[in-house]
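A single chain comes next, written as structure tokens; it is the form predicted on its own.
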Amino acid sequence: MHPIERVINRLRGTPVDRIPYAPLTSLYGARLTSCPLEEYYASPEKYCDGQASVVDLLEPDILFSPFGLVIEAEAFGSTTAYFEKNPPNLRAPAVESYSGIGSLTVPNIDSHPRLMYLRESTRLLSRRYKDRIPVAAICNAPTELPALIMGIENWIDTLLFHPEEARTMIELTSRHFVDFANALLADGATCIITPASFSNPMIITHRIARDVLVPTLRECYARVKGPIVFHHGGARLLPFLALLHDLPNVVGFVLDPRDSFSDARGVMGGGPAIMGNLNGTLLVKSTPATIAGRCRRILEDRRDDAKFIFTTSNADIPYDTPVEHLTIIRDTVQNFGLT
């Protein structure tokens, strides 16, 4: 069974030969090819070469486009900092208060170089692994991108005290999200993954999440012409799941490592797939034996869940993670019997 068949069957709840798995190795391809990160996050060809090395080593069932959330914000004028062993991070937001929102414009998804890097990386992966390995394209949710355009504190201040300006910002990022997500799907992405930690009552008030952010997601997701996976983005998802589980076009949720699979399934019923919840960011500090034990516990817990996909949670698997820490995940999942 090819990975794409395995994943699609799992999303439908139909039989598979084994549980599909997908470690978040967007960054790790740079290590495997010894590619400097400024080059890796600028050249679609270098990124694709890195992911080809991931395929050769780990045989994942899903590949990811660059997990560089700030790259998308660069198209709005934010600037980024590059590091030797970490993905690019926000250096300075495009605007520093609600008063600057009116100066922003929606970037051209067909010409802006940073958006074209993300799109071309998706195209190259899709062409190389067409009809064999699904490609998940990363795209900021419209409710998350403002935090990268104006900074988290300024976005919270805008949401709480400047509702008109907040509405203007959300209209702007919503237009971008729908166009960009649909462009990535047209470029060959199998699905869109939207990390969304900010749209969470644990970070923002429940009222704003319920009355402003979730309706925005509902409206925008309905206009996306393909499946969406909702990623916890670093925050616990379970307390928020009741507001999210029936969003349009959402076929799965990646849970935080602290979230309970059983509790999440209790909220969602048998609808969307659930994914996670091995903490990928901690693999570098662990041991193969500990990792294998954690993987087996997750697999046993979800043995009878026909819509479970084994993925790592949180951000990219760290650059310095020993190779054997990842191959033990591969071996544990591939050798786990469903019968």
Second form
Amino acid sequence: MHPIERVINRLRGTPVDRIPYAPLTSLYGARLTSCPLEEYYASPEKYCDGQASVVDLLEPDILFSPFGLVIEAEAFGSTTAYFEKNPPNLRAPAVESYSGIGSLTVPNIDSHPRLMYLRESTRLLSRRYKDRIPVAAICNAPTELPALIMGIENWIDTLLFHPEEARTMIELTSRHFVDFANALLADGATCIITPASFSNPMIITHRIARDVLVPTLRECYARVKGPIVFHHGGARLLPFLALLHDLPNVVGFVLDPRDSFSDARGVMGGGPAIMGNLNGTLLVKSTPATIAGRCRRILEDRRDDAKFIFTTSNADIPYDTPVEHLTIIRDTVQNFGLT
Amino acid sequence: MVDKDYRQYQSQLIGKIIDAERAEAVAFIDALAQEVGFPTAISRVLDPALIEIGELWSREKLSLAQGYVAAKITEDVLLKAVESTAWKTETAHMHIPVVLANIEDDFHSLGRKMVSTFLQLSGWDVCDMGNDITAEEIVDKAVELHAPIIGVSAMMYTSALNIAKVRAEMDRRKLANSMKLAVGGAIFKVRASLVREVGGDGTAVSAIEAPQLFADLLHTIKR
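Let's compare: the form predicted on its own is above, so bring in the form predicted together with its partner chain.
Shown next: the complete complex, the earlier chain at its head.
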């Protein structure tokens, strides 16, 4: 069974030869090819070479487009810090407060170099692994992108105290999100993944999540012409799944490592797939035996869940994670019998 | 005014913070301060309310945004208080300097700014160095100001590891007995062992609880 059949069958709840798995190894490809990160996050070819090394080593069932959320914000004018071993991060936001929102414009998704990097990486990956491995394109949710355009603090402040300007910002990022997500799908992405912690009342108030942010997601997701996977974005998802589980076009949820699968299933019923929830960011300091044990516990827990996909949760797997900490995941998942 | 009245004020203030009613909360404390003075309004109403908010936050009963609202209300009230005569004459400030920074490679300032606000409310003299500060710069500043405590923040695991450089720099200068290292940020909430890994002397589960952590650390310094 090819990974793409395995993943599609799982999303449909039909039989598979084994549980599909997807470690978040967007960054790790750079380590495997010894590619400097500033080059890796600028050259679609280098990114694609890195992911090819991931395929050779780990045989994942899903590949990811660059997990550099701030790259999308660069197109709005934010600046980025690049590191030797960490993914790019926000250095300075495009605007410093709600008063600057009026000066922002939606970038051209067909010409802005940073958006073209993300699109071309998706296109190259899709072309290389067409009909074999699904490519998940990572895209900021319209409710998250403002935090990278104006900083977390200013976005919270705007949502709380400047509702008019918050609405203007959401209109802007919504327009961008729908066009960009559809472009990534047209470029060959199998699905869109949207990390979305701001629509989660762990971050924002329940009222704003319910009345402003979730309706925005509902409206935007309905206009995306393909499947969407909702990523927990670093915040616990389970307590708020009831708000989110019926979002249009969402075929799966990546849970936080602290979330319970069975409780999540209880909230969602048999609908969307559940994904997760090995903590990818902590693999670097663990041991192969501990990791194998954690993997087995997760697999056992979901043995009878026909719509479960094993993934790492949280952010990218760290650059310095020993190779054997990842190959043990591959071996454990691939050798886990479903019967 | 008897204690029972203050408890009612505290409850009302907590309600306003939870509902993110910043302007109403500040006006509420301001009105009370006109009657009893800012030192009393803060010590009998705002401080206890913040302790309760901190407890709710640490149990994940409140959102980051509500913690942010608490910090903004505190900031607004402090601004009004420092202009009042009573604050200048009645409040015992510690005048103990502390240095805060986000470690090298970390650009997530929200938590650090909130910690700064709550420390100032508790009377600390805060030197906030900002984002992406190297270990050497942080320790240099702490030595220059004779700060007994350094507070260093990081959001991500990979940048948090850079905090170990602060510990190494403190050790290299033989400051372990005279200076303490408080660490914080989202990653420390999900990985408690990281405090020890990076050489931290302690952490707080929320920004509101930072003043207690700093007070505790101060008591551990050998004088």
